[in-house]
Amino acid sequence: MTRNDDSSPVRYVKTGCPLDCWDTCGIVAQIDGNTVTRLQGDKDHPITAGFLCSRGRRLRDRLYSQARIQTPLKRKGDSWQPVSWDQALDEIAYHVTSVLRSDGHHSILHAFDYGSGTILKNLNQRFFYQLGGCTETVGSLCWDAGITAARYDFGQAKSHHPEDLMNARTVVVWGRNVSVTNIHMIPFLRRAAEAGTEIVVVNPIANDFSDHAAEHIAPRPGTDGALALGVLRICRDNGWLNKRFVTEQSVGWDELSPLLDAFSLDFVTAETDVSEQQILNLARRYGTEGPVATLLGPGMQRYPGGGNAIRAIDALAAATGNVGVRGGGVQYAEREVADWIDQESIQGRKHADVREFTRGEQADQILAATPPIKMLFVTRTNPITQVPNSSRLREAYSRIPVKVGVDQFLTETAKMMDYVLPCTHVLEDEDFIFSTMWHPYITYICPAAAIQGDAKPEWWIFGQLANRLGFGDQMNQPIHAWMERALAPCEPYGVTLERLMREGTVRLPVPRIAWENGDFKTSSGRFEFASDTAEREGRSRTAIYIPPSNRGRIVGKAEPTEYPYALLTIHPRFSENSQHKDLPHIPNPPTAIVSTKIARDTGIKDGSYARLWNEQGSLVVRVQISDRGHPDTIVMESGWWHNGSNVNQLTPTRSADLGTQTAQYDCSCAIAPVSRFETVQATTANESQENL
């Protein structure tokens, strides 16, 4: 322990970041007296290596924010009344009992996601399963289509250890904006580039790393599948396939190969807006200049053909011999991590009767439900701002008689609740964190701060409710006992709770090179260009191309359409989903990035205001003009919300082709300048959610 003076001890506590992110950073909290004064990266973390992004550093600001809820709140008309924990829990338990008696457990909806992904959050779900079951939200707003694609092709989504990028001759960063969503990948990419590896970025919009890439390919949004299949055809026609892999380690090539005939160079160029030369360059890289490591991101799955786009890229990498080799791999997620953590022992879902609503389509499912939803619990998510067609979800939630939210702030969703229960912050908690998105490390979360106000851990909240409902013994165990249960599968390999607490971050026994032994987890034991599993689940046996349904313009024609531009509502740079960096003073209006071409077509000026609209709604935006990326694309960050308005007023409730996944990137819009007077009126419309 060090001191900054004789009376104020300074100490340092290692902990971890729980935000829904690829990186799960190690954090060192500097504590002066009883106050966390600074957060910095843990230099001993093998992946994040001492760097903490701005979102992680702002965890301290959220800890001490004046906007934070510090006592239970109960709705009283249009205002909030602070109440005691006993009153809030007694009344909520009464409502649970009443709904169970009158309508059964399926009339209780638990809407949750992974805004905080620590292991003990699984106890939230355990509570509802102990009721006999519930209705709960499942699926994904971002990545389930890709997870399903990898399951069909490989048997599971796996990644190489990040250090293996040093063995790649080329790294193709396809649909992953590493500088925003995976910032700790950048040092690995830079070291590889310094050693001679070439970086290629495939993304409709340019990003920070595009400037450092050997090439940036900007396909029209939603056409990645056509690009991948066209590149694969060139590799096939030129004899650039790895015959040993195709004949000995895979099945189904004979089914996929004839389908490639439709993807001529002329067709792919017209469909994707990618030049012939760039398509040929990409084919040469995969076919003759390997090993090629392919890093996939979640953006390209948010289309009607998003899952098949991933399958097409999987097939391209596999057929050219870039799977199961050092410096290769199709790296989208690291789901093998989950095999080493026993989450079921905490959740206890095995014998529960659960009705499932999808996260993206829950609004329509709530409104049509039989038995009806009579009570709603929302934990670890802010769906009113994150789910497509937010106006429809607001309508659905408004019809539920009793609503309970667990949160730290009065988010747009929390404002709709009848009770808001304040939960603790990660710096006040003890837990551990892991991610199945990228690397194989788990990190211990050590409490670093005194609990603010009367906030409570979520496991305490649901344990107290369980006491009132008669099954407290199933919920109230020492938290170390729960953590030890979760770690039981990896204890024989030396990964214990005691070691995790001592070292802070521990690597799980996951191979460094995915599929190096050629033992795939498919039913055939091989990579599957044609999948029996996909066929059984009602999907195409092979990768196919499904074009975006909102095509903007017609390929090969200049015919105007009502909504000519693609709208991408991307992950925010400085916020984590809806946890906006400027909370509680979120600016109005939001920013829309438009191309010089769009600005020229519409008369919009940089820094001016414009109206952005489609058949679903409208927003007033502040314009930022950029020459980078696809010229017919408008980009907005999804984390913005303000007084009842958010960017998901414009996104549709569509599903991707694979898994349970939304397709909110399949969105077209129009844009036009507005006068200063119209700006004032339209900004008010942002807040009142008026549609055209």
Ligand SMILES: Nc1nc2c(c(=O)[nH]1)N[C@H]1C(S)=C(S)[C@@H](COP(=O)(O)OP(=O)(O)OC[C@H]3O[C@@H](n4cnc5c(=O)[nH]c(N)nc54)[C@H](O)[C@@H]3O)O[C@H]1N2
The other form holds:
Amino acid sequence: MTRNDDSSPVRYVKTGCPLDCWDTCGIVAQIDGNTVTRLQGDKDHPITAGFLCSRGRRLRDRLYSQARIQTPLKRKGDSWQPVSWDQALDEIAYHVTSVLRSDGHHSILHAFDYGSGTILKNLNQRFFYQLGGCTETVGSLCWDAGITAARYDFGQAKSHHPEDLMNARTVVVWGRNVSVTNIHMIPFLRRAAEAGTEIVVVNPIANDFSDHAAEHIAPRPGTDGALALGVLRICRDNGWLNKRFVTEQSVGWDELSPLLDAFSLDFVTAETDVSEQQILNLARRYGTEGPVATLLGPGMQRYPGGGNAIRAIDALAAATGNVGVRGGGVQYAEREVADWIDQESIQGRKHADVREFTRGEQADQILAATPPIKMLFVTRTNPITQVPNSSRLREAYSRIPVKVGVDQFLTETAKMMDYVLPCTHVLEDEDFIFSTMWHPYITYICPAAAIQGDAKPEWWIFGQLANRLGFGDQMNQPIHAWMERALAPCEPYGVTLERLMREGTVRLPVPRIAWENGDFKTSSGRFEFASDTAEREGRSRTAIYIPPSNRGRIVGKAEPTEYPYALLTIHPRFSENSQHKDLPHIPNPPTAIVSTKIARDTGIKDGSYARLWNEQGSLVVRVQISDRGHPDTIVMESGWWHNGSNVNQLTPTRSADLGTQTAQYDCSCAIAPVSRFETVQATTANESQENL
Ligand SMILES: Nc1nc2c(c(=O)[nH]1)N[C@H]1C(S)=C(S)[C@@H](COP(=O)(O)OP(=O)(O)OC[C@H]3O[C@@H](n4cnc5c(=O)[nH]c(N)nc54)[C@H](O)[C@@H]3O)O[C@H]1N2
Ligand SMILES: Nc1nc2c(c(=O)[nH]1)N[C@H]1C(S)=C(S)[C@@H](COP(=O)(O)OP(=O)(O)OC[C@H]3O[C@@H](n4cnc5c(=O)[nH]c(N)nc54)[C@H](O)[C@@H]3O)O[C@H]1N2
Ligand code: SF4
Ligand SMILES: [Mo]
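Now show the form predicted in complex with this ligand, given that the preceding structure was the form predicted on its own.
Below is the entire complex, every chain and molecule, led by the chain shown above.
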């Protein structure tokens, strides 16, 4: 715990940002008297080095927000009645017991996600496992196709230490929106660029970062797999493969190689809309101008062929000798961090009987369930806003007789509940954060603020419920004991709770260069261009190309469709998914960025209103014309528009090809001008939502 002199009126507490983000920043909270007056970046954090993004700084606004739930709430008709914790917990325990008796534990659904990435939150799951099991949400709205791709190819998704970018000759930022979603990568990229590294961006949408890159390649959304396989074919045909890697450190090249023949330059240019010159340039960079570091983002895997696109890029980097070397690597995520933390000891799932519903398809699964879902618990997620085909989920949740939400705010999901239990905010909690998607550091969460209202830590809430249900002994331990259990695997390497509390941020024993010793975690122990594991799991042995469903305008491939445009609903710059809808200037109606070509085709004008629709739903939007994207693509931010204007009313629940991943970026739509009357209606509906 790093505090300065407690007797001075101003003191500083080091803590961390728990938002589901690549960066997991170190925070220094300034406290005047009893009030947190300011949040700043922790200069001592080796990666995030003293800078917080606006989402992190706004954690303070959320802490003291008027809209925070202060006491447990119970639904009474259309309104809420504040109730005591005893009443809320007694009644909820009563409902749990009744459902267990009448329908069994599978009739209780626990829907959770990673809205806060600290270790003690795993005690939520423990509660349901100790109950004997439940139905729980699994799979991912986020990154699982790519994680699975990396597992097939390397055995695990691993990244290099960020400082290793200095050793790259080229960095390809492939589908990661670094200047918006992974802001602390920018200083590393800038330093590398100043030292002569070339930065290439592969992204259908131009952004402030791609403006400064040496080259921006803008494929049609969902076609990266064809691009990577085409580039790999050129490398092969020009003799630019790394023979030593292919023969000594990999298996399966002979299976993949013949498949590349289908990816001629003509085919790839037509399929991806990338020029021949750019395709050849990319091949030259991977094949002859290494080391190339490839930074992948999960955006490109939210497609029907998304996992295979990642496999194709893995294969390209590996075959050209850009894996296991300084300045190289295909860096999708850092999963080794999770290996060093014993989450199982906290969750204790082992003997529980769990029925699994996927996060993306839970609506249909709830509606068809036998035994039926009779009770719902929602923790750390706002699925009514974030899950594809959100209207369907609203319908499914509305059929569940008893619903309990744990949150700090009355989100769209919380508003559907029968009981809402207010949990503490990270600045009030003690915990540690290990959810980095990228770098190998964990950070101690030190309480900085007095708890607002009658909010309680989630471990307390579920511990109290367990007491009422007769297994309190399984849930109630001192929190340091839980934290020590979780850190046990890295204790022999000097990473102890005592050290974490003293230093604030500690590095886990993760190597700087992934796979430098060639010790791949696959079943063959080598990089796998063809994977037995993939075959066993019913997937293609090698990377293949699966096109996106939006093919309307590829001449000669399909008739023009009713929904000719691709709708990309990417992560918002100023909000963490749906969490920062307290921002003062959220455009209403929502903004859709549309190309000149689409505007010309449809007759819509810059600044005017338009209707955006597909077979699933419809939104009124304000049009912003910009040619920074692929010409047949409409871009909107996801997350912060609700009620009638939530983008996920339009996104499909279809799955990506690998793992359990939603393909919500594979969304087709049409757009047309609308009357002023329709616009006023939509805007009013939007304004009537409660402002958080
Ligand atoms: N500001 C902010 N930062 C965040 C979040 C947030 O909500 N707001 N959320 C956090 C979370 S949960 C996550 S998972 C990460 C996500 O981090 P990112 O992956 O960086 O962001 P996304 O918005 O998911 O991905 C969209 C990026 O992929 C590009 N893209 C879309 N389709 C394709 C394609 O077919 N090919 C290629 N090459 N690129 C494509 C988009 O143009 C966009 O730049 O960000 C984290 N950081
Ligand atoms: N169209 C579209 N949809 C998307 C995406 C996209 O790019 N486009 N991205 C997807 C991705 S990558 C992700 S990760 C998901 C994110 O989906 P969610 O995780 O559901 O999104 P958040 O908006 O971050 O919601 C987190 C909720 O947890 C609450 N919360 C915060 N801290 C705590 C806590 O300590 N305890 C509890 N109980 N609650 C807490 C917050 O108030 C908030 O309501 O969305 C997915 N949905
Ligand atoms: S949201 Fe991400 S970048 Fe922003 S403060 Fe939190 S961890 Fe840092
Ligand atoms: Mo995510």
